[in-house]
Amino acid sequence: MSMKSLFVDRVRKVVRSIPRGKTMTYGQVARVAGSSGAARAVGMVMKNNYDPTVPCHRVIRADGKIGDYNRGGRERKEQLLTEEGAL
C-alpha cells in the first residue's frame, strides 16, 4: 500500500470518528492521522471523498469558516452541521 493511501486511511478513519454534532478542523485532523501540517491534504482528502460513511461536512477550517463541501456545496453543510447541532 503506498503512502498516499496510507494517509488517506487515516484521515477517513479519523474523520469517522468525530460524534455528530462535534466538528474537527482539518489541521487537527491531519495531527491526529499522524501529519501534522498536513491540513491542506486533508482538504484534498475531504474533497475528493464521496464515501457516505466518512462525515467530511464534520471537518471546518482553523478560522471557524465551515469551507467548502463537495456533496451539495457550503449551504449543505451548513445545513447539516445546524440540524447536528455544531452550529
Given for the second form:
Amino acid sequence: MSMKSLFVDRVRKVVRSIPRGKTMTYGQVARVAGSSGAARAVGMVMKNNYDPTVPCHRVIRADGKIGDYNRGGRERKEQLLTEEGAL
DNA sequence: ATAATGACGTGAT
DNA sequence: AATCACGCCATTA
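The form predicted together with the DNA is what I need now, so please give it after the form predicted alone.
Whole complex next, starting from this chain.
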C-alpha cells in the first residue's frame, strides 16, 4: 500500500508546475510547498519519484550546482536542462 | 518514541 | 573554488 503524505503531494504539484526552460532550487520548492526549510526532504521525494510527469530534473541546488538525478545521473540531468535551454 | 538517512542550505575555513 | 561542519525537515529506502 502506498502512503502518500500531504507533503509529498504538494512537492510533486509544485515541481509539475515548473515550466520548460526554468528551474527551482530544492529550498524554493519546499517553501512554495508550504514546508520552509525542508530542502533535504524535497530531495528525498525527488529521489523516490519515478513519475515521468514530474520534471524533477528542473530542481537544482541553491549553490548553483546541478544536484543529482536518479535516471542517468548528473550527466543526463545537465543534458536535459541544456536541451530545454535552462542553462 | 528514537535513531538513521539524504538529489539541501549556509556560513566558516 | 572546494571542503567541512552543522542545522534543518520529512521519511523510514
